[in-house]
Each structure stands twice: as C-alpha cells, then as structure tokens.
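In the form predicted on its own, a lone chain appears below as structure tokens.
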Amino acid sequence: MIDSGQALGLEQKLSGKHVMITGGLGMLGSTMAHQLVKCKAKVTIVDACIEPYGANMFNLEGIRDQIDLNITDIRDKEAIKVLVKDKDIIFNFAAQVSHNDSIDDPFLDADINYIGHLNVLENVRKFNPKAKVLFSGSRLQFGPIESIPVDEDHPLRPKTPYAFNKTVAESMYLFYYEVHGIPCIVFRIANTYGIRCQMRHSKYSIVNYFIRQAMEDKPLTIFGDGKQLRDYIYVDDLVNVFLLASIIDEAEGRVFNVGGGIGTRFKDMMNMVAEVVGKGEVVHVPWPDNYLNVETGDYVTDISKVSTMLGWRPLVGLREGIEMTHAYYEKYRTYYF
C-alpha cells in the first residue's frame, strides 16, 4: 500500500529499471515485484524453490507474463554471474529463515545467509559495480533488548547461527560498499505478514500461520504469560520502504532499522487474529525450551531514521493487516494451506 503521491515518485524514477529479486517467489519477493509491474519496471525474479521455504508460483498470478523468471539458487557462482550484469537494482531477499533451523543445521544456514550472498555481491563487483544492492536484514540480529524503541545504534548481539550469519552478512554488505563502492543498502525488519506468505508452518511469519490456525478452528498457542511485545510491520508497508531507498542516493550505505513502530502484546496480537477470524482458541503453554533461548525480550522499533531520510511511514495497522490478509486465504487458501 502506497500512497498517491510516493506511486508517482516511484513510477518515473523505476521505469524501465532492470530490476532483479532473489527470493522471488517468497511474500516479499513476489509482493515487491507486483509493485515493481506496476511502475513499468523490467523484473527478473530468482528463486531456488527450495523446500520448506516460501517460494509459490501463485504468487505471481497476474504478472507472470510480465516478469522474467529463473529457478537459480544464489550459490550459484555462473548463473549469478549472467544475471546480475544488467541490472541497475537487486532486492537480495534469499534466506534461509528458521532461527531455530539455524541452530540444527548451522553449516545450512551460513552457506546460504552468508556465503549465498558473498557470490551475488562478488559478482557484482567483478561484472557490475554500479548496481545498487539491497539486503533485508532481521530484527534478531539485536539479541537481547536493552532499552525500547530500539535504534541503529543499538548493540548486535545475535544468539543464534541465523541472526549472527544475517550480522555478518551486514557487515559485508557494507564493507563492499566502503571499499568497493557498491551502493548497498541494509535493513533490519521487525515482524513480517501479509499477503502471499506460506502458510504451511510457523517459521516464516508467526502472524500468518495463526491466522491459519484459527480459520482452520485449532489452539493459538501462547507460550508463556504472552505479555512480550511485538512490533510487527504489514508487507506491502515494508515492499514501499525497499522501493524508496532504491531511488534514494543519501541511503547508499545506510543501515535502517523498519517496523511498524509501535508494540504490541503478544497476546493481543492472537486476541486479534481470532476476532477478525471468528474462530479459533488462545490457549497458554509454558514456553518449550529451543525458544525460550533464543527469546531476546520485548522488542519495539525506532523508525525514526527511516523516516526522516525517505519520508516513509507504515500505512497499514496491525488490525487492518490481519483483515486484509484473513480475506487473502478465504480467497486463495488453496494455493497456501
């Protein structure tokens, strides 16, 4: 959701853009490049459709005549190096996204997380360099939370493989942008949902799979008292941020904490979901032991950067997402569930 006036500015500046996506057929991906249609922009979408990630081909449906697409994992050191030669911008969102996978199969997540995403900037820099990268980064890579709302500033203190490879890999993302010149630019993304999300487990965005839970009429399972806060940030309002700091020259080599910028209660947040849904139980369970060490306590964002030098702002509260995207799945839950 974007409005009037940002469309305009978008459209005229990404017109005709060569415009790639790793991580394509995902919610962010597959949402960016929708946006991207809509701005005449010339879309190359990349995925490896590796399970049990977000990839979906119906996610494209509307568009899927009006983009490029290539089933090519960013491993990949030839394939990359043929497509990122043309490109003026590359939204770098392949992932490997589980906290707790990470923890069961680290080597996983580095190779993909860290080393993935080593060969798309390498590239870049060998065949490319004027390309602006951007990379979504995660709100876990703070760790432990010391004082809320959380800014830029705060320290990195990642608590599993997943957020400290994401950590490492904004690390080089502005290395390649201090000593290389790349124009990169890093995020650091509370809490995603929306439309076009897999719905088929927890790991990707928690506010989708419980709103599969209670349409289906099963437990929303709180762990603990449910009182930690969540900042949690719709897609399309994180899609409109990417665009901007694409057309943005002051963002190259910025990092820029994104949210909605407000917290709300866990347990608030499944309160919601099952009134806008109807059905659906909220129950409480003691928190099991894999999550409660990875919990970093309560987590609100400071978008007061990102504002101020994009002029964005998040269009889309937390109650209005849950409707949108409740009615998204009555639609097309064949295609997610």
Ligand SMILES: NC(=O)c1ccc[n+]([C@@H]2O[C@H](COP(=O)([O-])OP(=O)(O)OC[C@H]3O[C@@H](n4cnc5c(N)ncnc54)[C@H](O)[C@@H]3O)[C@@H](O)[C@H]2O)c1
The other form holds:
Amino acid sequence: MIDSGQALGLEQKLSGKHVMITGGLGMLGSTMAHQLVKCKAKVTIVDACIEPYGANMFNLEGIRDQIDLNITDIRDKEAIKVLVKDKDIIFNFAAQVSHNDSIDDPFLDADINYIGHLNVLENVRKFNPKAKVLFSGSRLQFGPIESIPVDEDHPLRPKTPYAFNKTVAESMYLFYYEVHGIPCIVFRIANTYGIRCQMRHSKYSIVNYFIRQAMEDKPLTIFGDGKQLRDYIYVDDLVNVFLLASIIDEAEGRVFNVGGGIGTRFKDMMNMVAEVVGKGEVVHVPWPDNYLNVETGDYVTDISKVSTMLGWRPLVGLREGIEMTHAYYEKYRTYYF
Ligand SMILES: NC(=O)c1ccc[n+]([C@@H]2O[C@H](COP(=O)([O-])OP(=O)(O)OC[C@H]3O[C@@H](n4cnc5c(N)ncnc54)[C@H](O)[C@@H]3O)[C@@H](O)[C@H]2O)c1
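The block above covers the form predicted on its own; next, return the form predicted in complex with the ligand.
Expanding to the full complex; the earlier chain stays at the top.
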C-alpha cells in the first residue's frame, strides 16, 4: 500500500535521483514518469516510437518540459552506452507488447524483448554496474495454469514467442544479478489497464480496448462463455509497486508476481465496462483458433510475496479503475482514438 508516509518516503528517496525509463512514452512508462516528476527525480525517457505500440507524446502532457526525452531504440548499442552512464535507476519497460503478433513475427519479438534488453544490461555491466534495473515481465510466462492463485514457484511453460522471450529475459536479469552483481528486480505482471494506454487496437490491454468499443457504442465481443478468470491491475498501482521495489534493497535479485490479486470473470469485466460507459452491447462468438491455441486458463495472482516484502497492496478496485479510465478518455479522446 502507498500511504501518505510511504509517499513521503518515496519522495525523500527518489528526489534528485537520475532515473531512465525505456518505453517511457507508453502507458506504464509515462505514468511512471509523472510519478517520478512529483518525487523530484531527474527523468530520462527512451522510446523508439515503434508502431503499433503505445508511444504517445500526449502521455507527457504537463511534464514535457521537466524531463529529458530521447527518441532512441534500446537495441542501439552506442546510444544506450551513453544513456545508461549516470543513471541510479533504470525501468526497462520497452517491449514488443502483443503476444499474438509475436507468433507472426517471432524475430522482432526476440530482437526487442531479448536482444534489446541484453543491450541495456551489457551496457549497465560495462559502464554503470551500480544502477538498479527493473524489468516488466508478464503473467503469460506461466503458460497453462495448474492452480490459482499463482505464486512465484508455479512452473513456467510459456506458449508464445512473447512469453518465451520474457522468460529468457527474466533469466538474463537474474544472471546479471547473480554473476555480475547488477541489482536487478523482476516482475511478472497481470492484465494492466488504465490511463495513457493506446486505444487503437485489441492486441494488448484489452480492458482499454473494450472501453473504447463501448464509448463508440460498438459490440463488446466475448470469445466463448467468458467465464475465464482474469486478474486486472490499474496502472497507478503497478507504478507504485515498481517505485517501492526501486528503493527497497531486499527486493534486489527477486522475482515478484504482481496483479490486483482478485479473479474477475471476463464477462463480468465486460458487463462492468458497458455499465460504467452506459453503452456497448456484450455479444458472444466462438473462440477463434489463433486465440484458443494460446489461451492459458484462469489466472489470479498470489500477491502475498510482493505485499509482504514491499509493504504494497493494490488500492484501485476494477470498477473504480474503469470509471477513472473512462473519464480520462472522455476528456482526452482526440489524442488516443
Ligand atoms: N499492458 C499490459 O497488460 C502488460 C502486461 C504485462 C506486462 N507488460 C509489460 O509492461 C511494459 C510496458 O507495457 P505498456 O503496457 O506500457 O505498453 P506500451 O505499448 O504502452 O509501451 C511500450 C513502449 O515501448 C516502446 N518501445 C517498443 N520497442 C522499443 C524499442 N526497441 N526501443 C525503445 N522503445 C521501444 C513503444 O514505443 C512504447 O512506447 C512492457 O514491457 C510490457 O511487455 C504489460
């Protein structure tokens, strides 16, 4: 939980720190940048603005003149060598984010989600080995789920190139911690939604996509019966857990599962979106093969490790999060639709 004391603690510990965020024009990275500016950190954003991911200049509205923005690719060896040098903390969020697209172009996924991250880590090892480096992995690394809630010891049997490469990248972060002593921290993240997310397609961040569908009074299409459980986390809660991990030394070298910790049936999430927005009809269609083949079953995060070690818990319930997200896109729709 971030209480007022923790918020004060965060500001005290992060004030004046040099922090780099890769993928910083996307949802998670830009929301992190807003929070870090509040904490008076010196923020550098690195983003390659690759389509069809979430880079959006409007995400920096209100802080653009308080941060350093580099339109750079994490695979660029020379640029990253210079950029890592003076940083205290690196949130390495840049990614090819769609697990379905990774099936069509596994080379691109490996290139960004594995080789790009290796480039950041190697440059940290050579030029700034004291930097703390935090990695955003995915719940999809687990593959088929044996039992819920899912803790950190659940077997990893990734089913798509996105999930393999996140899993290899996670092992690489842990290697850099164990062998080279780089203070790395790894998260496996459940379904994230909220403000500053791309709203143009359904390749990822599905709650946001359905909020747009409902706002445009279009059908909200559920594959199958929609009874599968999912765990949704609001972006502000995710930012808080990364920030806490960045200032707590015991987090170094650890893997954390993070999510809302509550299972919600997919169809209940959809009905909630339709209720909050006040439009959009929920319709059921058969599962398309390309989705059914990579479906991993019910997922609920066991958040006991992350809550105990970092003193964190999610603060935003699903309905409240959908309400805040809807209100944001009502106000700023032209920048995202
Ligand atoms: N959104 C989710 O539901 C979710 C769930 C689990 C994990 N994650 C992970 O969280 C991280 C952030 O995701 P997000 O939801 O903010 O996505 P996003 O698409 O909003 O942001 C990703 C950003 O990375 C940038 N990027 C892509 N390739 C790059 C490269 N080679 N060099 C530099 N920048 C590059 C994109 O331009 C984009 O701005 C990703 O690592 C993602 O895999 C997201």
